[in-house]
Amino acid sequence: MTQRLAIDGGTPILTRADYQNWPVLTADDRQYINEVLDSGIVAGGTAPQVTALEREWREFTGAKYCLTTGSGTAALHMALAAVDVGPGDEVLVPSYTFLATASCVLHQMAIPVFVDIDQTTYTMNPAQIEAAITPRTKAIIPVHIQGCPADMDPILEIARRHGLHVIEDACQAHGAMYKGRMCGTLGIAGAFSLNNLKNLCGGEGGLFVTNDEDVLKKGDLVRYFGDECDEVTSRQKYNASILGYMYRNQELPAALARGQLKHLHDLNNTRISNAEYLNRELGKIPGVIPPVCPADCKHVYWFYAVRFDPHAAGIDAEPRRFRVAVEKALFQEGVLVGQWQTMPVLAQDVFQSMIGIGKRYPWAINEAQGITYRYDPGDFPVAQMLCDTYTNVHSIHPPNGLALNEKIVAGFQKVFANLGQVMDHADDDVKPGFDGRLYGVG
């Protein structure tokens, strides 16, 4: 006989007490954070903790150059700026990734074209690439989604025969590898987050790389003001050379992360440990389907993303219904999970409306020359299916481990034994999600 599930009154499998929040701090988050109180160096370009944690970045993944940023939006939007993409220039990125990838595109006045993503790995398909090129063209920004590799070596085969540069998007993937390779450092630059929620985390802030001088150079003078130094006194000339903004980072972030970088290495390999466990117990159930770990790649598991099948599953209901209701059984048995992003970018109002800045600018620059751009939902297949049929299971992050995902994977069993029931609720009033204490939010 089964057991009743929670959300048709019977007990639940977890509480909000077997979760444990999200980041870890140690005494070398404290020892680093007390250095900037006992100096009363709180900021600067310059300052020791920002220059400690970009040498011990660089350190990390091997890149030549790194510079902190405020965010990783931010060290996206110098990068960009850094390899010269300007009005009217179009960058491709992919259908599925987090609005920040599309929308610095725009702050440069420049235009986002949307590339779907493959079905396995949901980072941008390479097949896809070559048709969405044109004489404008200029970037590829591929996003290492939730810690998963995008396929580098076609995107950077593709981007050498058409002269174009590419940009990493590595804000969720700390430490991830690709072939031996670090992520974010493959392309001409590369963007770190640290904010709250990142398996490195600073609380906020981020890290740009990149191996060329050149774009470091000129991404630090995107990075404050387009003011240039005097060489020899390392001050400020108070004279704008470019078009720049205040992306610097500070002292506390970056001591934070200087702490949680020393721990980088254990902490992705808990989440991998527990998304492994994850993988193998819930690939048991039909209708459930994994992430996956592309070959010869390190995901990081920066997020768990599962999808469901209802037909695989014996259900005879539409997929996104079933992922709804699938949802709600699991969150009234305590498995917290809810999705991080609902559609796919393209379907988000500010491309939708083209308003962008001011009216239909930067679209407006290519429409004078009768170059129509169209941003339908259903061209990109794959990044809807994605979000009709996944959900996010928020228990494999650090320091939580196997007692919970044991749970986990109960919680699982006991809805997908009672689908009926499951499919009777499916128009409850339950919201799935997670409260901001999880990852480190007041």
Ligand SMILES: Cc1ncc(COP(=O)(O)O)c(C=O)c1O
Contents of the next structure:
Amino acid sequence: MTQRLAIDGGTPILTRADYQNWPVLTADDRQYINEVLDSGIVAGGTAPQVTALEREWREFTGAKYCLTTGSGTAALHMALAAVDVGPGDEVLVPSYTFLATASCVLHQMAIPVFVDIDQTTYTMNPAQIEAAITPRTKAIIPVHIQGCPADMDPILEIARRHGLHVIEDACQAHGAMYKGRMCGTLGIAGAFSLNNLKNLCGGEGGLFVTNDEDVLKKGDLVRYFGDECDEVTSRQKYNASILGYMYRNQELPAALARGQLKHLHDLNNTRISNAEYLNRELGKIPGVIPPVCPADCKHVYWFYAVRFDPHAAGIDAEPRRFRVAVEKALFQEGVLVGQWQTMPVLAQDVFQSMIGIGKRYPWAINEAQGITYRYDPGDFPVAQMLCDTYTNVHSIHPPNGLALNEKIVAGFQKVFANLGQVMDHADDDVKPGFDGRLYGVG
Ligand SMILES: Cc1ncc(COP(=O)(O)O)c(C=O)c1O
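Show the other one: the form predicted in complex with the named molecule, since we just had the form predicted on its own.
And the full complex, kicking off with our chain again.
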């Protein structure tokens, strides 16, 4: 079939007007936000909205304890501090994730050690963990990336054998399930983000969960300056017993998250049915590799990533060049595509330069003992392969449904039926991506 591609002057398959923005706001959001305005209470560790959100998130996840936090990053840092990860300790993190999974380790003066990902799920590969463990390893942070559950059973088993803590980065995985268990509740602590992009959105914010009372207590101290509260009056003592931070959330984001939580199950189901439709239809196109949901798991598709294989598509091109050319052609057809992370996390300058805190801390702590660290992206071929070949298709979030995704499939079909033209435009000055309004950003 030869059709004139939009990148070649043809008519695009769809326009921005075909897309609806995230988050989906409802009367429930307005009700809880009005409760804040009517109450006049806007902040406080035991204020009504944060307290209710903590209770409702415990009920939703089955976790024993929950604390609201200012961000997912704060929740991760609290978890590391609460399990006594400290200066010079090593923490295993996946090679492909958001920066905060690894930078929270630096915040605790500990050293991130990277483990490559699995090539079908893009989560930490359990088979590579033991080779990364040293006498200094204290914890593992698996990430349920883009809503796909990490393979927790082998990770928990390795951690048990080596006496390591497992802290789950569930920042992208609200409601995801691993073999009948809620992601975020399987390790010693779990962290969720409530930022505007996430399946559960509070604008900003986070949730820290644990089943361990000591971890809860220490996490709570870390959350609020390390300051003790009087057990009878709940008043602050102004006497910090440990080093803490200001990681509380406040009433308005908590109110929005509560309104959103009422619909999380249905919103996730829309994501899943959008993903299942795209998996089925895009999977028929040679050279397009849809995401995989592991057996016995519930993937909640925070984002929807496909990979491209030039050889399967019949094109003799280097994978990165092919991916970029296809992204440009899709984008010109009106299909909002583009990368999220563009490189393995350890390729970022902060790791390459190892400037860190002060003069090369935390690495310098162990380097003084003759231990060396190297962050070579070449050591993580699966993360590198993923970054060369994937793009995110931004049509997965509700209220978008079949009407939009049928057009997305038509856009892919058109582009993949005309790959000769696509490659002719590989060097065009086109910058795929989306405008911030798509995800509630001004
Ligand atoms: C995997 C992952 N970890 C951690 C974070 C940090 O969450 P936040 O932005 O709420 O600090 C995010 C979110 O951006 C994330 O996607």
